[in-house]
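To begin, one chain is listed below as structure tokens, in the form predicted alone.
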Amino acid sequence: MANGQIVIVGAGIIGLAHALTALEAGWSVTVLEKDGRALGASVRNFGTLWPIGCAAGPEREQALFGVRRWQELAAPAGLWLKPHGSLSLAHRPEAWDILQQYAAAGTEAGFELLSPAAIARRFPAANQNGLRGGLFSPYETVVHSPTALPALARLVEQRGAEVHFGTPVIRVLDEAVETGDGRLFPFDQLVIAAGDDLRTFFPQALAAAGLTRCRLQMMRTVPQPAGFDLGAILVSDLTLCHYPAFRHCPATALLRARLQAELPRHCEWGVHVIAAQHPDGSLVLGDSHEYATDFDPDTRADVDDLILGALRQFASVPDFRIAARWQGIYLKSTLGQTQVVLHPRKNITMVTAMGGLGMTLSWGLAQQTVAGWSKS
């Protein structure tokens, strides 16, 4: 018997996400999706699943809990994951003593200090020149996002719950939404994951919790020449200022400045680089991020070039041709924070500003979150 009506608004990996775990705890589930696909940050992004930008603690634990559950799952909803691991690659001398510090701390086991003539053996496609060495961890993952998204929605559906959508939620009432055909969808709880449309809901309460909007530029090349294999996803020095993982490493604030002074432009619309190979064979590189309330409509080819650039410092690809660009909008925290949790009403929680780790750690908060009203 279930234990109540569970209402969702958003069809992107954290509704989905809410949907499957809150289905499993027995509730009945509905999700509403204005859109005829999820076409926001869910399938805007690397595909990426990345324990290794987690700080270490509750958070790591919970990106590695995520990443158990894409695994889980990739069978029964039929979608392509592929557990590549990730190889920090580390070209000034602050950037490989991050490495080595973050590597001593002992925050996983699995963790390998390459010497760049290890890294020439097995990933060849690292760049080699000036190269100081890297840390492979073995715990990251590639999804392929169009694709994932929608097999993940059919298996919400086969699991029992309704997914409508095309269905636009207008308004939210005491104990039920309304959506712009007029009909009512009652609720015992509701959760909203709308991404950057969240802000049509409850503003007062997004304005309080300190959130601004992120736009992001990315592409993806050609597919690569038959038996090209990056062989795990790639990062270099800028990511390593990036994620919240490497903030205690004491050599990162020097790599900050550094990169500050020699890399201004990067520096300034946010560019760090990662490139993450997909099933066809396809690149799928990025990325900036700009901050704002609203955007321009063009993207630029300036920020793209920033990000070839860097790309070809620590990488060697056959086929730097690009096939599609694109951007991505979502909301992201001002204070630091990699997931912010709202609740403007005692049966309702809203879910945003993942910091571009939702892939990773919507699982664990949907748990969280399920088992919240199991308790209320």
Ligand SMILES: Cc1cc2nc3c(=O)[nH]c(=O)nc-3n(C[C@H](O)[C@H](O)[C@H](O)COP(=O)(O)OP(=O)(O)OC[C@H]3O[C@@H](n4cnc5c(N)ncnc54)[C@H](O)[C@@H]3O)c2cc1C
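Given the form predicted alone, corresponding form predicted in complex with the named molecule:
One chain, no partners, no other molecules: that is all that follows.
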């Protein structure tokens, strides 16, 4: 091994992306995960790789790099991946203005502004009622997170790393971490990718970075009837106010004001709706955004109803029965950053707060982290 020893805390997507990238660069890698398998945000999400949500420029490039990495790794890891594309539907005039402004500013090949008639021909699941148009983007991709994360962990092991599940890290010493069973794992570089944890590792550094926790409610329908294809990952007006990508569009402020007036409860609970179809034909639906340090134990049925009501406005789905409901939590920057990297000590990298884009952006960030070690 040309390089030294990397220890990674957490086997979510950020930890595994760092593990694979470090292995490729010739480091020895050990991953320590407290649970028996990944159970955090990385297996509770939509599984959508989402460049369209990322601001044009370096972050969009990072997202597209992430999509390419997932594509390269799909066969060796044996994971399901569908390049479904995304269809952003506009029902309000302000939303249609945003899509036109966004497409006009974009340099991406492959964006298609579509009329309602074109949408009816290509995407029968899109609700035509009040539809003004839509934007199809071919880059967005779906992975099935609950099986993709274990597949990536197996690949990390096959490529030579040690992966220890059921092994919580309880203390960071100068050049080693200590696990709950008293073992010490020495490191040259330590990556802490501990998800929504704010209290265990360097809590003062996390607090100083202005991080908060965000809880999201999610649902999955029963498998749709055989032959039903959603056609793309579907979103609509609410989503255009959610992601950084659309902030520069002049119509975004107008749409936000209109949604605030028309859908105050959706805005209060941070509801915007994504529908993504998975390999068994089911649709993963969400989500809401609630910010706090600690959350009530119960999720809210009325918030689920807001999500389902918004979905019915823009999608015609044969079977709306819900098979499962869950919540996910991630850290989010209150300072508007879309990813946070901290170095509480010279040889420690904490990677967190990728909000709703961690599945998409982790690979690019891992590349930056590993490249930084070669320079140090």
